[in-house]
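The chain below stands alone, shown as structure tokens; this is the form predicted alone.
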Amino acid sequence: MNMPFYVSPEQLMKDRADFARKGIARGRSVVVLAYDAGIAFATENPSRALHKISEIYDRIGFAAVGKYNEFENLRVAGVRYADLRGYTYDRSDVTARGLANAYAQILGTVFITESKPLEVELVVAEVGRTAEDDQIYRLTYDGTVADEHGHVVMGGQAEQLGRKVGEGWRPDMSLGEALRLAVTVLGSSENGTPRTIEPGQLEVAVLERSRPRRAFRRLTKQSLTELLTEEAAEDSGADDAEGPGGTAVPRAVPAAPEKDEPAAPEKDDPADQAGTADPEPGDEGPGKPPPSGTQEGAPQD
């Protein structure tokens, strides 16, 4: 009689956790950080249709890393949860904390009972009326919930990138400063060589505190370019003026003296003013019109 195959519960949970972490590490990281007027989400995502950052409800946003089909199902479930709760009770009863608890139950149940855990990590954020009321929750593959303050990074290099965000983040950052920090962190690699990420390769959205109802807003490529350019110009200390839309205008270059100014004797020549002067030797073109300044110098009477 063959002995049944036995795996201890500790080893089984460890194997599932390793499996989930490897799947999550293959995805690009997501940076979520608060700024003076709300909460910003940023990630490198060249796709314009498959979003990793989405709106859940009026003042609640959602970001995820890992397998797209798995966190998309969770996003849809979160939208249904929020809609049902808001319709049954009141819109103000839909909170990020309640949604995070619902997600934790789903993730924890799947991690323990199913043969394969979900290879996802989530962030649920709610912007409050004041910065102290902002809520950011991070949920891992096993249903663990963490209440984050100010910023959080998910993905394969979460620990390394999280340290960089913590070194540069402060609560009163403007939106441009926050996005520049996020893009710089996303462009850093393990070997220390920085990588430039174009605005078209980024997916960025914000929860704006000042918006009356729906606080979620996606940033277009143009607005993102203007914010990053404006912030880069401020950091470089350039005193160039800004044009429309915040784009930097190059410093004005002094105009060179005009070499084609008519000579003084030609202005005083009555024949030239009448346009009847004979062409000078070597002058192949037609007679030039009289300079405008000569009319002002002519006697009025």
The other form holds:
Amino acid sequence: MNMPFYVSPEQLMKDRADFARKGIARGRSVVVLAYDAGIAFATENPSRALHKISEIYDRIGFAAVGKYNEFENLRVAGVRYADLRGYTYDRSDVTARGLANAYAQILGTVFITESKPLEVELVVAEVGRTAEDDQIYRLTYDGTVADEHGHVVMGGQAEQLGRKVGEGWRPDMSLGEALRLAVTVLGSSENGTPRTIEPGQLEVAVLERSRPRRAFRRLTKQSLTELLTEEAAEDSGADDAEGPGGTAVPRAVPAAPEKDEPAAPEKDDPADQAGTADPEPGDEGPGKPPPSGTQEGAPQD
Amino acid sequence: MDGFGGGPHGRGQGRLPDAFLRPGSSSFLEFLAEHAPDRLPGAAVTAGAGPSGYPGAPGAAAGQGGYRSDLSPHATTIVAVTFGAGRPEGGRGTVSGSGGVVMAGDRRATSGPMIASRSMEKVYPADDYSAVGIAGAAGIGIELVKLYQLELEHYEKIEGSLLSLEGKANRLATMLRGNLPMAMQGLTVVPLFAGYDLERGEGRIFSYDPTGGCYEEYEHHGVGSGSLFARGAMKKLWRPGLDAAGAVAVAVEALYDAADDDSATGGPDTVRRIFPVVATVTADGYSRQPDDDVAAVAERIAAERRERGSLA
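Show the other one: the form predicted in complex with the partner chain, since we just had the form predicted alone.
Let us now look at the entire complex, which starts with that chain.
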């Protein structure tokens, strides 16, 4: 009988965490941020049908990065959990906290017991009656739950993009301002020129505080275009009037010196691969290690 | 921790049972039947003691079992009226987009000869583009509506798209079929389903029998004990090309006639200010008419009849 090689638990966990991180870092990021009338979700996603953002329940939304089949399975489980719970008790008894705990259990158990951890990262957000009641939970591949305030970024280069969102975000932004910030951050690649993402390439949804029951609403391409352009005009006007609104300056500074570095096409290619990686099954395996930016941007555990 | 605390299907402690993560259909009903069949409407009744557990009064049971007809309060009359350009004579409807359907229900629930409730709601939104009304055993009917609403919403969330109107109508038929054992014991529920068909651009009505038969009705229809009279009224009042307000008036007047002759149907209650629930479904979705608007229609109808002064 063969003796199995001894692998220390530390090494085992570290290998699994590295594996999961790599898988997640290949995908495009999702930005979740609170605005004055609710919570907005935005990601670059050319697919009209394979969503990364969706409705779980009346006031609860879901966003995910990583392997599509894995987070889709979790999403369906979440909808079943919420619907069964609401049916058994009452609609008001379905909470983001309960759902986040259920997800944490699944992710944690799979991380420890299965041969492969889930290569996903999730956000479960619930819009409250007031901004103080809003809840945003971020769940990582190993079942860690973090209670976030105001904004989260997950996926490739999460830390770096998260910092940019943190610099630009403030409470009570309008929806247009919040989305413009999100889109700018999503379009800033790790080592070079910012890209402009067309509204047609974006998947954006909001949880609107004022809607009576089902708060979740997807933004159409048209309304998204209106929001982004209108607010861009307003913002630049506002910047001129009141000086830096906090968003423009910090973003421009790191981008400027890096413009001289490698040409645009080289940088776009890995990003494109990463974007299509999510829904495609052929993207398994270790693949090539994520670019330097994603390494430091890997989710903290 | 009901339903997710590592029950019989659970693999580990404190995580969702496997059923939640198993690839399956987009139907909540099927999920419920598989995972928690005890929570289906009426599961306790059909799986439990059975009719012998209830001392039925002789002659009071509607079916072969021992249930008393007043065991559950009964909801009565529901009507639905289409409006807009709709179907030209004899043919399939032209897509006009301006049409829709009105559904209205009285507010009375009876328990045998008693009035159990004067302000019951029998018309509900099934989803954004359809309405469902229930006549028959109220407790089961309301539970059925709740589950049906959830079924449509669940499908919408899982699939990311709406069912077709016929898909919705057929889904309700399936659920009703599941209630057949109880219907046989006297706890009959007869729904009426109406909605806006987004593909055809018109309002459509579907009626059901207790065995789950689903029938499309044209122009107008009614169910419940007062429906005989309501349908007679609608036959006279309905005409092609009605607008939404006209359809509301037809529905309210039909309910007025039903209340006139059927003791189980409540008329407009001007003392308590309780008026029928009237809902309109159009391309803009489901909307419930404000009570004041319905009150105005009901009062106008009452005034016309007062003027006519008929005793019949």
